Amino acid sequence: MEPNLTGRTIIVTGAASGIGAATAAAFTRLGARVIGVDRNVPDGSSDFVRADLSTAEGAAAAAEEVRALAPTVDGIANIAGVPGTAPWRTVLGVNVLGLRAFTEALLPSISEGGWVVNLASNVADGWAARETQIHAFLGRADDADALTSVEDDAEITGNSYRFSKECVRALTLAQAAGTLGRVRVNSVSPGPVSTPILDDFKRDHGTAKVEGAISLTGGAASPEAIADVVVFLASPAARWVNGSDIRVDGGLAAHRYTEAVQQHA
């Protein structure tokens, strides 16, 4: 049974296209008031904040505009993100630092029993292997200093999208622990999704690899398939799901794991 979200106010970043647009549409269909946040204007959005989430200043300004529209909200779906074809500073700025600043600014405005869902990725499955680098990056008090601290690390700058989503996985755990008993925080990790930036992912990760993954699972996911899981995490049915990551990749990770085990048997 779908939840009735009438009377709820939900923020969706990246609401102008792709997974963000599908998520905003799903919440609207279920009766919620959706405040969209994006650098582009969504179609048919009455509550919208144009924002540049690539900097802490931009994220703080967006949060202030959101509070002016709704002093109290019920949840945040952090869907906004850029692919690894963008400059690495932009990737880390939007996908990690902007997400963190925006969420932290609005956490006090989330009603008790509310939620946050962060968009991670199945490319971040190995995030624990880079815990040291992740926590060193996230532990910098100043965003500019954080970016400077990794500029000579080719493993990070050359794989900025993967590293950004690994940071999202770690951030999700930290945010869940920091709001325990008041706000639930989870993440969703898609595989390939049919969005306007799918070709960017092919250029970043390799066309053969991405198209091979799509072939294995019988196609790329629709944005709506990912949005449905975000809606689930926002619903009362997920009331005891906190600090978790849900992989939504059609079984791709299961295939890769099983294949690796068989190769080493």
Ligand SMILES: NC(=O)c1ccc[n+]([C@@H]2O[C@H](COP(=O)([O-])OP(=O)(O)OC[C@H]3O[C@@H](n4cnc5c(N)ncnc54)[C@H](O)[C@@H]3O)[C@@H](O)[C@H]2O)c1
Given for the second form:
Amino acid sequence: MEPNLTGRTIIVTGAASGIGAATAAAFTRLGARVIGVDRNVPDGSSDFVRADLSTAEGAAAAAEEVRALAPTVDGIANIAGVPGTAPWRTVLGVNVLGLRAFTEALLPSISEGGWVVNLASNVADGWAARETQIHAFLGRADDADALTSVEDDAEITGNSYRFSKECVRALTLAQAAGTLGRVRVNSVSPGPVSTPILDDFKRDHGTAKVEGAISLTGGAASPEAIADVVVFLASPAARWVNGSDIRVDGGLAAHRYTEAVQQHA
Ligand SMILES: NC(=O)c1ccc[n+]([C@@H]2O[C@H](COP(=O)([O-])OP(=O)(O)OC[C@H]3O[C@@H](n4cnc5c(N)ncnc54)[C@H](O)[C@@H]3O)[C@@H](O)[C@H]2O)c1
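For comparison with the form predicted on its own, kindly provide the form predicted together with the ligand.
First the chain shown before, then all remaining chains and molecules of the complex.
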């Protein structure tokens, strides 16, 4: 059953395109007041804050503008993101540091029983293997220091998108633990989704690899298919789901796992 979100105020970053636009539309359709946040202006008529979420300063300024529009909010969908074709500092800035700064600035404004959903990715499935690097990066008090600390690590700078989403998975657990009993925090990990970013993923990971994955599942996901899962995590039906990641990949990971098992048999 679809939730009735009348009277709720929900923040959606990345609202100008793709999954963020589909999520903003879904929440609006369910009756919520949506405040979109993006560097680009979305089509449509919802409340909107134009912001650059690539730095802590930009994220803090965006949070300030959001607070001016709505002193309390019910949830934040952190969907803004950039692909690995962007410079690695921008990738880690938007996908991790900006996301964290924006969320932390708004946490006090989230009402009791509220929620946060962070967009991760299926490329982050192996995040636990890089726990040490992830926690070292996230543990730096200063963002500039965090970026400097990884600048000579080609494993990270050369795979900045994967590392960024691995950080999002770990950050989601830390945020859920830090707000236990008050605000639920979960992540969503899509496989390929039909949005403008998909062409960048092809350039970053190789067209054959991405198209091969897409053909296995009979097509890329629609942005609405990911938005539906974000809506679920925001709904009372997910009231006991906290600190979880939901993989939304049409069965791609199941296929890869089974294929690997068969190859080793
Ligand atoms: N499309 C996919 O295949 C896929 C798969 C897994 C995860 N994701 C993740 O889903 C999220 C949404 O991606 P999408 O596919 O909708 O891509 P998209 O390019 O359509 O949308 C991304 C949005 O983020 C905004 N954004 C980027 N940098 C920003 C900044 N500095 N400040 C403010 N806004 C900024 C863009 O303007 C855009 O509106 C991203 O975090 C992405 O990494 C996408």
